[in-house]
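For reference, the chain that follows is the form predicted on its own, supplied as structure tokens.
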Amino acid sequence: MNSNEKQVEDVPIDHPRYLSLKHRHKIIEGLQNLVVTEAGLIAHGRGECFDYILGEKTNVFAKNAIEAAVALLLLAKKPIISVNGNSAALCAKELVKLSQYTKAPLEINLFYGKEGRIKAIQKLLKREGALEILGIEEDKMIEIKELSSNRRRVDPDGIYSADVVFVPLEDGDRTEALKKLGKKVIAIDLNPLSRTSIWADITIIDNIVRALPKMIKFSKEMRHKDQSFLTKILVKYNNQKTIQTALNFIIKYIKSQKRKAFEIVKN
């Protein structure tokens, strides 16, 4: 047993933070096996702001955006599922699960190319039951021209040929360079004023270790549905809708929660 699990097995399950601290953990190990970055413990402390005042639960906003996001990747000609080192150190039996049922290839994309990360990912992803894994053969990658980060480079059958583009745990440039070259974009983002979530097609503002089990439930629902079926649900769906909703919840959940830290004090 490493010192993170041991630190993971000393919290106990009735700590308030337990699954906070559970996913904190796994992100650490994730360094700890090349497949995060430095950077990507900072980016996951933020994510874990925002989940904060969001309730730390899946809101209503977030389970339409869920259902017109698996509806869109059943539409797809020719959808790929976009894997960083964050969304793999959290979910990637989930992530493996989404994309046999969607029939959405998985493709790992990175912004930081260190040194064995690909092949660490790819190793996590394997172990899980993934098959097909793009991305992974350099001297197969081709550029994005609208991109100058590692991210520019991309898998030809993958996320460049690709109609729709589902980007988890994403930054902005990629998002708003996809979007340009035509493809649709679907993200997971738990900040809903980000340039990711402003410029997606459809936008699931809630956490990824929550979203994604909820994608594959509603996979398995739709996947046999017709075509006419998935493209009503999508008609209805308004990503602007979504992301104003949202920020409505953020304000009136911390109104009360001040509220409530107020009778505590008085009390």
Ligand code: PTJ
Second form
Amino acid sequence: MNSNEKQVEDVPIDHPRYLSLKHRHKIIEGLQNLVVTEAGLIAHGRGECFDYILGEKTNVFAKNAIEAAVALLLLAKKPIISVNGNSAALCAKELVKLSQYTKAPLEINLFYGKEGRIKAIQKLLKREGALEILGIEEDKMIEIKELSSNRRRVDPDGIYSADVVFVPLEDGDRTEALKKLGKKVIAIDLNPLSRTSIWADITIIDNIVRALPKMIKFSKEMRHKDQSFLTKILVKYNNQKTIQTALNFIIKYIKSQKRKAFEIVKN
Ligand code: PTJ
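Show the same protein again, this time as the form predicted in complex with this ligand rather than the form predicted on its own.
Let's see the whole complex now, leading with the same chain.
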């Protein structure tokens, strides 16, 4: 047992922040296995902070976005799920399941292209049953000229030719580039003000660890529905409203927590 595994064992199951600590250790384990990059730890911390002020639950605006996201994935002609280090460390199993239900292949696409990371993520996804993984053949990759980061290198059979790209948890420059290429983008991001959130067509403002199991549940239920049923869900959906509702929720939530904190201090 390594020191991280020992620390996980030491977290008591009745600890008020048990789940949050468990996810932290998954990210640390990912760092030790090369799946996660050092900056991924910082990204996770930023996510935790937003999760806190979202009440650490899937709010109604996130649930509506999840339903619309699944409808869009099921309606897509060529959907793709982009996988990075943090999403693989936290939710490899769920990504594989979602890929199976929505028939959207998985493509590994990393911001930090460190030696051995693609192999480490590939191994993790395979262990969870992934059959087809794109983004792993160096020679096959082509570049998106709208993007200068390492993420510009994409698979011609995946992100490059996809009409709908699902980007759980990532940095903002790519969503903007994908939109410029005429693709529809679905994002999961706890920060409603990030560039990813603002540029995406559908922004799921929730923690990936809660959002993905719900996406799987919706896709199981919705995958046999006809096109007009799925289209109606999309037509009703408004992403600007989602972001505004999330921001209003945060303001209200912080005010209510402030009142609670004062009551505790007074008593
Ligand atoms: O594995 P790589 O090399 O592709 O790199 C991945 C990271 C995440 C390091 C890279 O994409 C990055 O630096 O991302 P940013 O710019 O820090 O953005 C990450 C976004 O994800 C932030 O807006 C966070 O609030 C959000 N976030 C972090 N953890 C979660 C999350 N959103 C949903 N669920 C989370 N668990």
